[in-house]
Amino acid sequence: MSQSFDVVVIGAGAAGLAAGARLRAAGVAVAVVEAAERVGGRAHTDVAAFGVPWDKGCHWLHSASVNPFRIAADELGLGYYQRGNRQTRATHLGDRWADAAERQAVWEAIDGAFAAVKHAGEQGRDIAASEVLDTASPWLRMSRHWLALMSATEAERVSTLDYVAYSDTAENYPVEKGYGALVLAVAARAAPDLEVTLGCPVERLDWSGPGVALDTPKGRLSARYAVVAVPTTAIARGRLRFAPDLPPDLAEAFEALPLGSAEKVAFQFDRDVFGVPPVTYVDTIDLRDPSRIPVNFTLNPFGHAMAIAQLGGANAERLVGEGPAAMVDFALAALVDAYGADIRARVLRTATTGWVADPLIGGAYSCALPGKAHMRARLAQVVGDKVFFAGEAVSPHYYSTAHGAHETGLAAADAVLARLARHAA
């Protein structure tokens, strides 16, 4: 496979493929390289296990009306459902429904977190979420619980002035057919003909002379840049190396931003046994056993006789390191919980993702570490002049999203462009 490109994107999700069509669609000479088997990274629409599409990773269009993805879903004719700012919902408690009183409670406690942590970080301090958080509340199980499905870690690892830097409009609204295959569908629109060669992780980068030289198990590549977008775990851990090493300062910043744990477990039922209308969201905490971690779902998704549950931060990682089967039992309890034992034999088929146990992703999404809220800037840096860095974590506002991704990745290819249009001025 030794050959020679104008560029080399490394790594297929929705950055590298973004970056990668926007190049292939300019008629640069571009390699896009994917170490799995599959494109999409963690945008990643499964259909085999259920025979109707659910999102194994990112799900749903966040800030909606300024997501380019929502307007692409617009003019592909693919539906997502529509729905406003977080509303009281129905919350089961461990042996009852909460009450009209009792959800509002729980939404001001929720909210009210949230805005401690925002309040914090507007006020500059880069403290861990945990510090701000009402801990007298008795809902303080719950607020902890989103915090960790919004970051995907527990608020003791979450940066306060980090958190207040994303950009939010609180719409954020369910791809029918599957985030995962929107971004696929989008790459595919901007350029039909672009090629990714699966199965082919680059080990070694080396950027040491007048271009750049990647190491591939199927051969050498040689380009005269590289746009690097991979998880950051895939740097911290080394599974990408560079030589030279990177600047320190780099290096440093892919450690202040790992990724988080955030997981799914889906079920799929012989027929409807919630009787609610599809796209229902609920929460669970059970007020009987304090040493159990809430969970929520969504029931009914699109219509589809299905409840797929979130999982988030420390409780997830756990559950994923236990496997499967402890993953499945501990959604299902809290199912069985709400609508009783006899569900258990409407279960046909249920599905388990395990992204931080993914050795070529390692988690969900970054979030910066407490005191190293400024190092995600750093992200934004190019090496040598000649390596570009793309993806969720390099995005300055839209970090954790699909959409953050792809407009980093598209970043990347402009300033590759403009780079190559001097050169041939």
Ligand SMILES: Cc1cc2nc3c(=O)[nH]c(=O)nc-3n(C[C@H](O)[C@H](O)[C@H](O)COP(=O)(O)OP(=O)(O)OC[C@H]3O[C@@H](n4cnc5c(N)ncnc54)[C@H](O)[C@@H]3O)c2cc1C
The other form holds:
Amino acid sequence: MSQSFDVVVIGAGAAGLAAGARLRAAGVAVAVVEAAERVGGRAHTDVAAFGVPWDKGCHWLHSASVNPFRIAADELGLGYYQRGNRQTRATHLGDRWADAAERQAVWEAIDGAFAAVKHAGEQGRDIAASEVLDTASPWLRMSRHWLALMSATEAERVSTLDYVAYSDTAENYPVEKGYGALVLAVAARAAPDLEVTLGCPVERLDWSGPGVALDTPKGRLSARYAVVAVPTTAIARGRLRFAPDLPPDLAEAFEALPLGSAEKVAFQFDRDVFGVPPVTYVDTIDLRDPSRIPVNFTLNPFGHAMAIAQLGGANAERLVGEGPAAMVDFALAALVDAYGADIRARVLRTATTGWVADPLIGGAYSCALPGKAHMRARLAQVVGDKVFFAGEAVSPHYYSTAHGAHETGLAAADAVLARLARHAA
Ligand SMILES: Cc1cc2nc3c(=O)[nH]c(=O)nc-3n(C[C@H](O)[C@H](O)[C@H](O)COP(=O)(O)OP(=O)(O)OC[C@H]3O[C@@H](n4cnc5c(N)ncnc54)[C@H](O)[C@@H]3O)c2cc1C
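Next up, the form predicted in complex with this ligand. The previous block was the form predicted alone.
Let's see the whole complex now, leading with the same chain.
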């Protein structure tokens, strides 16, 4: 493969697909190259494991009322679930269910932790979230766990100033046929003839000449512009190199916004073992054993006899390192505490994720390190007036989300289209 295009888009996740589809729909000669053997990146609905869809990556339409994927889901007739807020979640304490007062106390502690982190950020303080947590709270473990789910990393590595920049309407709607499938459907609707070259990692992007030249195992591609829509980790770890090197302030920003860990363990049972309504959320924390890390579950998602466990932060990373069996054991132990040992025999199949160990992704979503929040804005800078960056980390207010990634892809495509129009004029 040695070809020339107007634009090459690197990476076919939510951002790259949005950019590629918009450029293709505008009639631009665009190539989209993807290192993996599938499109979607962290938007990945798997059907093979259970015969029904489950999202290995993004699952909730965050900020649903303003989320373009929610609007698209309505237009495409794809269902999502609108009920439930955090306070309706049941909490299991290791050997019994929390009563109403305890549930209230848990939520006050978690909300208090979020409020403290936000307060520090609103004051312009760029410090570690851990510095403002109430370490005397009996529910500290739970607050830290929720913070780890939101930021995919431990409170010591969460910038309070970055955290407060995130915009959230507190509407989180899971997508019935899968958010990953929705991301693909939206791109296919925008540009049904968009082609993506799979198994094609870009190893080096040369921007020294009048355009860009990209080295891949399938040959060299050249183009006038590049949209780089890969995870921050791919650049920080040098899997995609630039020649000349990126400007130092930009290179530093990719290092300052690493992807943390958020992982899932999915169970399929041979019957409904929980006796709860579809999409029931349950949190667990073992008060008997302070060394156990809390874990959250979605039970009976969309009426399927399943449970999906959400793990975050250092615990998620450690368990991925130990392997799928350790992940399953960890999550199943909490389910057994809550629903009894009999459910072990009812497990038909399990599946686990391993985003943090995926060499092409390297984690879950970006979070600025303490003291580095200002560096997120640098990711939107254009290099040499021809290399544009997109992806969840580039989004100033919807970072770490699929719709944030999508919007940055559209913005990069629009910026390229404006330049192409200027040339044509
Ligand atoms: C467990 C988990 C749960 C999540 N839950 C939610 C949620 O509920 N709601 C939500 O909105 N978001 C959620 N997210 C985050 C969301 O999935 C991501 O923010 C979003 O999908 C990122 O899209 P992206 O295009 O920026 O990057 P990616 O999806 O990572 O796409 C980048 C692509 O670049 C490719 N690539 C990497 N290197 C190269 C290279 N050198 N050459 C070519 N291609 C390359 C990768 O293979 C990948 O396909 C979750 C993520 C995870 C992991």
